[in-house]
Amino acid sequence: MSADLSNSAQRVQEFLREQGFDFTVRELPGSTRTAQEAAESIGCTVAQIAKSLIFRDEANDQPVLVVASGVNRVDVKKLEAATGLKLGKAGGSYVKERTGFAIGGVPPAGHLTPLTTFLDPDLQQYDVIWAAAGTPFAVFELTPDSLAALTGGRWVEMA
């Protein structure tokens, strides 16, 4: 199955089974840019979807990944209360540069360098929770305790 993957897909693919993840990426006719259309495709509630964004931390210029759950709006204040950074936002551009991956198919992890995580506990109530895979086509299925496992990230209240 992983043969038929696009590039930015496989990566994420190699990236998972190097890192010891079983997790398979699947590339869905479907689009997965959004978090309603991904639940759309994939036949999920949207609040199972673990979106990633980007932000850029203002003092070191370094990005910084949240990954929400997909029915919430990230409280940019609350979490810079929580975290102690000022974070700014990332153009297209930037996450492509610095993350390898172009907005609307950001994975939670196996980007260019390790990234500054911090993760939404709403994703916590799931048994399953779905992540982008590099495209905005491509997802895989994980649990939060390995999206924790996977990222290194860490717990905060953002929502």
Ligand code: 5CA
The other form holds:
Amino acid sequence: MSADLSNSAQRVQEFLREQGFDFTVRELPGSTRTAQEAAESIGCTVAQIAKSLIFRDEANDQPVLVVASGVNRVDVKKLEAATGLKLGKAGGSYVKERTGFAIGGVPPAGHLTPLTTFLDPDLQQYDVIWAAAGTPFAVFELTPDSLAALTGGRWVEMA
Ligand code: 5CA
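Switch over from the form predicted on its own to the form predicted together with the ligand, please.
Next comes the full complex, and the chain you just saw is listed first.
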């Protein structure tokens, strides 16, 4: 089963189970480091990849999670206008320190602490979507509704 998942992927799998979700984390032979690579390895469209992007809330230095469709470029100004936040860029070390996961494998939930989360409504048009699960080879399949339930995130226009 999941006995041979790497540590970070196993951590995500256990978090999902603890939260009552029966998603199955899969480690693929091909890279899922970027949305494009993930789509190729999974055999889905790039738009169905729920990419987890970390920003920094400039008011309090806290991480903010944005889960966007793999094809979309997040319009930070639009997101700021909708949320009232001022969002800065997050570098690799900040992402790792604050979420517990390295860029390329950041999952939509299961971080060191729960994160304020915003979700891209473009993901809602798909029956199933895929998200990273802790490493650049690990993903799990979910639905847009379960993404909202899992993250407690708010759907906000951002593309
Ligand atoms: N595993 C795939 C999706 S399942 C994945 O994590 N893709 S991603 O697009 O969500 O993650 C890569 C994201 O990390 C990029 O979109 C970008 O926002 C961010 N990123 C990549 N390189 C850097 C970097 N050097 N500094 C800060 N953020 C980066």
